[in-house]
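The chain below stands alone and is given in structure tokens; this is the form predicted on its own.
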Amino acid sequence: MSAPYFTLPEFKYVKPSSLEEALEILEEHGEEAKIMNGGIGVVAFLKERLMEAEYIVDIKGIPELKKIEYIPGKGLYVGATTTVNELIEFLDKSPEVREKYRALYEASTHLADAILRNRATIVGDILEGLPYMDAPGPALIFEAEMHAVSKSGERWLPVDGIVMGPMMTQLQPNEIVTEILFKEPPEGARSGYVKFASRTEYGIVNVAALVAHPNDPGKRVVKIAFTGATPLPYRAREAEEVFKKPEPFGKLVEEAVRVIQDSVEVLEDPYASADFRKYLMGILTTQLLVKLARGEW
């Protein structure tokens, strides 16, 4: 349902050109300042009323969150700016790179569509809060950190909480992102990503899986994340604990899959009833981990 207003609300816009610009607005203005990014979710938040700001201030300009890096060992860091659409292209050109981190790279070309990943970032997505985003279930998978900085200093946020509800985070009020970290993944680890209702904007089961030695209990890894049908990202960290036993792959999926119905609080929303999407992620999990276990992903 569209929201009933056809205005935005009164504010004043800033577009600051440097960080250091930027820290000092937010630093003056506190609460009163909005950050805007690629400005999906805020200026649908403000025309619905659901957020209210005096003062918006767009980053978009500032040169130094505009990045994409790869550095092997460490991971894969993503400025605060880039958008979605130029994270595919990133990848597209580095295969190899694109293959350490192919659920964050499905992900991607799942998130909404071409127009709005034009402007949509990935710290913006997972920022945004909503259930239904896509770019939260890899970040969770390959333990993302968010680099957060203020005028006081700076820190490293886990990905994994630092999302309360929606455009609720951990992040201070004069706190700005400017990059997102996905650390390197184990070696020989394979990942994948699939969402039911495939390239709509809200997915109704996301799930991001990763496996590496599936047939080997000793070095095993499982990780397992989903968005669209929990009220908050979700790393199914019970489950991934029953791959620890030196038990068949294949069996444990099972036992897995029966820990996170058990165990996940599932949102019940217009688009599907808790029980469905229980269901849904069940199939979803047991297929996808199947196919990365035998390199069919």
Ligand SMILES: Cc1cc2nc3c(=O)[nH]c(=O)nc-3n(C[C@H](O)[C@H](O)[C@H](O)COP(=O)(O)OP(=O)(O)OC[C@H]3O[C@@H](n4cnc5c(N)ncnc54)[C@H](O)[C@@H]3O)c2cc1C
The other form holds:
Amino acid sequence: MSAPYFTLPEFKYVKPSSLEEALEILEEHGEEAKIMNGGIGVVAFLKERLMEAEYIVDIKGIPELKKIEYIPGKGLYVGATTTVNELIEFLDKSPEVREKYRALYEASTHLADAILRNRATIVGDILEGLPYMDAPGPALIFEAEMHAVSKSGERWLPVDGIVMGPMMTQLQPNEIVTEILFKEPPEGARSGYVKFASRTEYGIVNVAALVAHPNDPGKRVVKIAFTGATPLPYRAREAEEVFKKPEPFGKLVEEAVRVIQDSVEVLEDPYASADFRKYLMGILTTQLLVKLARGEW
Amino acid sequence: MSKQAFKVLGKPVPPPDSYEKVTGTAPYTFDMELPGMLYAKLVTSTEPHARIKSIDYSKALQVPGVRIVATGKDFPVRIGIYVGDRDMLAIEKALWVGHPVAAVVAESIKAAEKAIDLVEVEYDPLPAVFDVEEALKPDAPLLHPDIANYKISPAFKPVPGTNIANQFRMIKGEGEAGFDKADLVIEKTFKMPFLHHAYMETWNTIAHYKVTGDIEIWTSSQSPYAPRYLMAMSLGVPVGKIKMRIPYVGGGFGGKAGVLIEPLVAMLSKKAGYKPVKLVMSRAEQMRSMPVIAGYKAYAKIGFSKDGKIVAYKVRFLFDTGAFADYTVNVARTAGYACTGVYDMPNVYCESLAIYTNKVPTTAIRGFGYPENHWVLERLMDMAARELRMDPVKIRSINLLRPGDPTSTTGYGSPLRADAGDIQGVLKTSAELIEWDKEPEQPKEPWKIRAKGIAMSLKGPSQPPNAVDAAIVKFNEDASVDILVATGNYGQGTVNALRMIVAEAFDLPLDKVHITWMNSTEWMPYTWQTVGSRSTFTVGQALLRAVEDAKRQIFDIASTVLKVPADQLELADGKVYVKGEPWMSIPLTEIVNGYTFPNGQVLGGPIIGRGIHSPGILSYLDPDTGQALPINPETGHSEPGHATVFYTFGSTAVEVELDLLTGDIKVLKATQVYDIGRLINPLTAKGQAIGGLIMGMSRALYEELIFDDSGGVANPNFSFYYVARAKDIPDDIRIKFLETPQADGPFGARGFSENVMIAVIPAIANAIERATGVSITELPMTHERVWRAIKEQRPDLIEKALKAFQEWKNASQG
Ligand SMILES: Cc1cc2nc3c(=O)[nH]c(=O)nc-3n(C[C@H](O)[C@H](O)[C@H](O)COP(=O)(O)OP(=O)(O)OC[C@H]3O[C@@H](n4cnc5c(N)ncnc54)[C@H](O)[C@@H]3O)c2cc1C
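Structure of the form predicted together with the ligand, given the form predicted on its own:
Next comes the full complex, this chain leading.
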């Protein structure tokens, strides 16, 4: 964010009112057309001249992309154009669902600020692909998938791996994400989110974690994901495996942290060194996991 | 006068501009549009240091709507307030990444923004220097080889042939030799980063150079006269031809003092065919291309006797001014002459250099050298307290200056006046408010520590000795009063305080005293500048004299009408009374435009009072010794001179919580104590104290401009240049004002609105030092910096904390 401009480069703005119409436009213009959701990221990238588009396709006029629905046993379906504040409001009104998706709720309330959250969408936050976003971590621990449709078909894509870099995803230019599914967490799971910011409004380390039956090795499930510290959202699968061992939870936390610190590729920038990030990943993950296990989070 | 005697002073009065601001109806320069207006946009350098070989703007001119493109060749003049080193557009050389090298003027901002991308600049790179110590080396690349030919104000001494924009030295007593007597000597190096002022409104200017040669300007400056004069001087335009108008301004913090971009926009207006031109800065442009706040490195050494008295102090400030030092030379000089802070020291050697580097230029800042020098000195006091096993309050108390004692002098040799304020009372009150003697309650996590820290501050306006001010009061037909002062109103509440002073002095209700939002050289009388917390004090005095002047005229008329001598009259409740005979009176409404007798004859005319403030007691400091020059005895004052018209004493104490595992510092409680002479408006005074606390905290913990490898600002936005937010504000803020009146202050008042941030910064680090023995000397105190400092200086603490953390973790294993 260092470009001098007040104005945006020229583009044609289209706001289709049906999914059909939107897909048509994308099909026709391919790479020349870019999808705009809340537009927070799109406008910033345009303003910075980091993105070019002949057509900006605003999908906010498509009614079926706005939804929030919790289906017991399946999970939480959040429409593509659902804003972060709409999600927070929904969860505030359904405390049981909120507790199931506590990490998502906490990440949402720490995402940007109240005004931005009126526009920013969960799907957009994930697809924007910057390293320090808050929505991807919870998406990874809830094994989230996005539903992508195009003229030629539809598919469900796991969020893990969907992002390849800033504004770069596995999606085809003719595909629109209609919704994201946060899968039903394992029975008895508790989850939480830590955003550790230092001199920026984004976290230098963000941890999302989920713990179920910590003291019952047979049933124990632990999921851990990071953003902010790693170039891409990172699900610490190797570390999660550690918890399959029969040892006591606290001991495994130590081992899992070591696995993370030994294996992960960590960012280094003027806001925090790689060393410090790695160290913090250990402290914050330990704190979060232990507190979740004890029911103190 | 006792407090109860006041009708207006001491009451919480919201500034009238608040209503317009919160309703979004206050007009700023940014909002203003004129018929036929054109829009300018800057092309900036991509090189840190380079000769400009050529600028090809033929393609830019082809963009529809583009009128002209200007380069440094069009305006080869330099501007500035103290060291006139600034160019309007790079002259021959680009000096930093972000240096404006050309300007496009077009019919729309859109066309202008398109055109800047089409201006082709060919650079011939030169070696660049980004570090002050590198810049001091004999073979360092020179940024300003022609500095000897620049316009330099008499208080400043650049060193031609070097990158030194100003060199200030102060020696008191035996200087460095004083260390021979010290039982304890502490030596430390301190650092402060470059900062951004973070005012909400960026620099915005509209200029209309008219065919008549008159130049009308609307600008987001702090006050109108300084930019007008500086602009006239540099452009060679008669000063009276320039009408400098200042609408609402969205904050300043020193960053809109002196001259901004007015000369450039005026010249673009002329070149574009005498059309009004507007130039507004985006945040990124503001932070990369316009002046920010200088960083520094300081080498300090302090000597104490066993009983805790300071015997000698030495400090060398190396201020990094970036590519232009214009205003910063005075920030650096002030840090030098006020280096001794609130303490009496027999032997002092302070040196302060302002040094050019190939980075964004710098300018004035709230606090103006005082946060900088207090960060060093107030930290050293706590380090000494620790070494000497003394209480930080006690070691301060025994070293404080003694107002009124001629043997206790500031570093530049002047004793403080007896009514300068209750310096011991400030320290004592601050300590009491934070409950200094009570141990903080410790959090349940054993890796977190709570601790208290304290620091003192003093601050005076850093104005030239000949900075003068005028004020006018005039009456409307209904006997209400208009105040005419050129004092800037950019959020501090000063003009509202001046209104309260006038209401009190005239005994008029507040709604009978009017102020206005638009400031201009056309109708407001001269004031040097609105900076340095000076205006309540200086312009307040001018206004009180204006009120006296108006009263004399009123009594003159009334004395004829009521047939009593003028000295028998008094003014109250909008009437002139005969003293002791209140039934003998005339309403002011019958006097303010002259008194009309029943026969229609008029006596006198419109009442207009004028008053001035002239400091008189200030003098230059000897450039070689830093000692104040003696005052001319024929003026009725005695030697030596002073550097400031007042000093205000302050103290901040904090209780902080430190997380040893993450380096996280939270300010839980804070005190703000200032002896401000007279509390004029408790509402805005409290606002300043809270705002200053947050700004100080923000500088202590978060703010830092980060530079990339080519010296360009890498975080020119508020996502990555983090400024304290609502969530960071401590819940528990304890504010107290002492009121030891200063005889010449208006109703005894002194200024204080910069002081409020100074002690905050060291107080936080002092708390950490007390709790852990870890000395933090570099700002901001980021998580990583604090964590590393603890790891280096007290690895045992981190080990202990980690052990406790392990124990806490393992406690879960059943
Ligand atoms: C000042 C500021 C502070 C911020 N702070 C935070 C923070 O603290 N934490 C945080 O996580 N984020 C933060 N952000 C980022 C912000 O939250 C994201 O920009 C926002 O969530 C993106 O969502 P959007 O709906 O606006 O997406 P858009 O900007 O509309 O889209 C983003 C990207 O996703 C693509 N896209 C969006 N929807 C679809 C779809 N349905 N199908 C296919 N592609 C799609 C777009 O084409 C584009 O590439 C901040 C942003 C700003 C400006």
